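Starting off, we have a lone chain in the form predicted alone, written out as structure tokens.
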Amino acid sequence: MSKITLENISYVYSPGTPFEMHALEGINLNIRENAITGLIGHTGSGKSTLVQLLNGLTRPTSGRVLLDGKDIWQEPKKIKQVRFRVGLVMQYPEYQLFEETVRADIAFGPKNMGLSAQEIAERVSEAALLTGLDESLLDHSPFDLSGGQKRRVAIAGVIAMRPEVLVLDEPAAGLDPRGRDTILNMLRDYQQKTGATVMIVSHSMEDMARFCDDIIVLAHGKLVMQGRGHEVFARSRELSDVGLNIPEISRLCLMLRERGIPMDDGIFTVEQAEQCLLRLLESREQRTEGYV
């Protein structure tokens, strides 16, 4: 079932001026409920513009954004409520931290929702737990934390509003490999524990392959493909045509097949490749034993 649907969405920057630019053209897509969807595309493909449309931060030039089947702009005066339901975490969100303590920063969103002090305190503790922040850090200044911890504080501030949909623009950008894995594993755990709908924007094909159920591909402001991860990554030639590459492990498996090693089709994670190789080795050992 679709949580968010985009119907014939277009967005034009500076319309009617010499600087007019079509960022999105005729986008029709569905974001599946209770799943992690990855949004990929080269720089300038329209990814950031698209995610800003999902919670009404930006209004489309034409077309409709539907949340649970209802146009989010049907009642413009209620767009603030949509933003509580669809939480948006912008790129490098730690630069937007401003409160004196971690606790106060996480509480900022719930306070704007008009919740009671008790409810806010419960949500702060819940969000800290879901994002892996130790309770002992809540009364520290967010500016004393590591880069990865600051990122988690910023994400916790959105999670504390308990959005039905969580959208993150490059949530692992600028982090080292361990930090990337920590953030992305945290988001996967969060989705599994809460059942929320999650969208992750990233340029890393490896991250998308490992952590996302569904994949959406944009190129030059248009939808190129959408489907389950294995379906999208199987279309390696089409991805290459729009300036994207399949995950490195998929490329390696293709090379092995070309050399006569019967690797399975549709491998796009290291874990899948490992399982396939183990099966091949076990099969070879069984054949060898049969000749003894």
Contents of the next structure:
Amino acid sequence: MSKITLENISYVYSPGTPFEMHALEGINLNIRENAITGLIGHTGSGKSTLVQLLNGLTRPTSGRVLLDGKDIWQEPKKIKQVRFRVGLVMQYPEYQLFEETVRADIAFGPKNMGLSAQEIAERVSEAALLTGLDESLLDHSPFDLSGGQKRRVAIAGVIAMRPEVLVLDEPAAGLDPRGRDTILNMLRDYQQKTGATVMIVSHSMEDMARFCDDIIVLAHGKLVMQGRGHEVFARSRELSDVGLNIPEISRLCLMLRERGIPMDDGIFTVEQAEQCLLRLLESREQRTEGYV
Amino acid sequence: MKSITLGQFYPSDSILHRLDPRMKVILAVLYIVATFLCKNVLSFALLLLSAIVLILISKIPMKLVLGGIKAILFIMAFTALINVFFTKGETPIVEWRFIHIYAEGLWQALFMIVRITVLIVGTSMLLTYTTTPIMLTDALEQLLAPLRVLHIPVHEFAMMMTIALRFIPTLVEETNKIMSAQKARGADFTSGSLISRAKALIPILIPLFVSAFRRADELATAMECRCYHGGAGRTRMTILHYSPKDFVALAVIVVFGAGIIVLNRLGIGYTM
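And the form predicted in complex with the partner chain, for comparison with the form predicted alone?
First the chain shown before, then all remaining chains and molecules of the complex.
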């Protein structure tokens, strides 16, 4: 079931001026419900422009954005409701924190929704729990926290709105490998616990291969591929043709195949490669035994 | 946020781009003086012509320049109206109750519009559109260097100006980002009473100030790491040299000024 559908979306920056730039051209895509979708592309491929269309922060130059089959721009005055349903966490979201306490900052979204004080408190605790923030941190100033904690506070601020779709633009950018894994694992847990639809933007193939069910590939404002992770990574040669780095391990398998070792197509984790190699080794042993 | 093209550098390879920035500052000052010398139709016509010539030789698209003028349309309209209604003269055109409009008032309004337009176009052609902000502050620092005798920290002022100019686009971009982030959390900046709108600015201003201070701190550290210690004994990477074309430009503007004075003397039509 498709949660969000983009129909023939184009977006042009400053049209009619010398600085005119086509950021997106003729994009058609589906974001599957109850799944984690990864959006991959180079810097300048239009990723960030695309995510801002999903919650109505910007209006497409042409084309339609459908949420549950309904055009989000049908009633432009009610676009705020769409923003509560599609939660967007921008790049480096820790720079948007402003309240005196973590608690108040997480409550900003729910407060804008006009909820009761009790409901807001409930949601804040829930969001803190989901993002792994300790209850004792809630009364600290957000400016006293570490970088990773600040980012989790910012994500909690969006999760507290209980969005049906959670979109995150480069949630792991600028974090060390451990911080990156913590955030991505947290997002996967969040998806499993709440059954929400999640979309993660990244340019790291490795992360996307490990954490996403579906993959969408953008290049130069155009859609290159979309599908399940294994389907997309099976076309690793096409991916490297558009200049995207496929996961290291997939590249290794590709190189092995070129040298005559019959590795499977569409390997993108070390575990898969290990199993495939073990299988090959086994069959080879059987063959040599046969000769003896 | 998008319409701040007035006073932005536009890269091109015209003769105006290649003039020495110090000379361009001098030329701009002289040009401003020239706009105020104009007194009658002939001299204003020459002034308007000179502005058009400036745009043409600067190789900057006319559309961009006219777009920049749009920003001051209101001021021009206001000035024109004041002049039309409040200039007393001898040849009345409309006299109805308390409204008296004289031919002199219309001329005056027309002259003021031309003057303001040319003032903006001329200075932006000579300076902001064709000179990078860094070159401009460099030029100002050197032109104002004599003030050091009076213990005015000219270098420090120039450095502050350079940094301020450098960070305007960065802060604009930052503001847009923060606004989007808060809008994504349901913040509303466009509706409600004046007080609630002012309150809605807090979620933008606090992160903006925090990041401005953070940037300032980082910049100070980076400058110290490169042993910056103010202007004393500092040498320059690019040393400005006047070339013959600079003096030709100076001669042209002097002749232009003389031309305006001569045309003023001819005394045709209304004289300001």
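Quantities reported herein were computed from a predicted structural model and do not represent experimental measurements. Think of the rigid core as the biggest set of C-alphas that the two forms share within 1.5 Å after superposition. Residue numbers count along the first chain shown, from 1.
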- Item | between these two forms, rigid part of Arg251 equal to that of Leu175 | no
- Query: Two rigid parts, two forms: what's the rotation of the smaller one against the larger between these two forms, in °?
  - Reply: 16
- Task: For Leu256, tell me the Cα shift between these two forms once the rigid core is superposed, in Å to one decimal.
- Result: 4.4
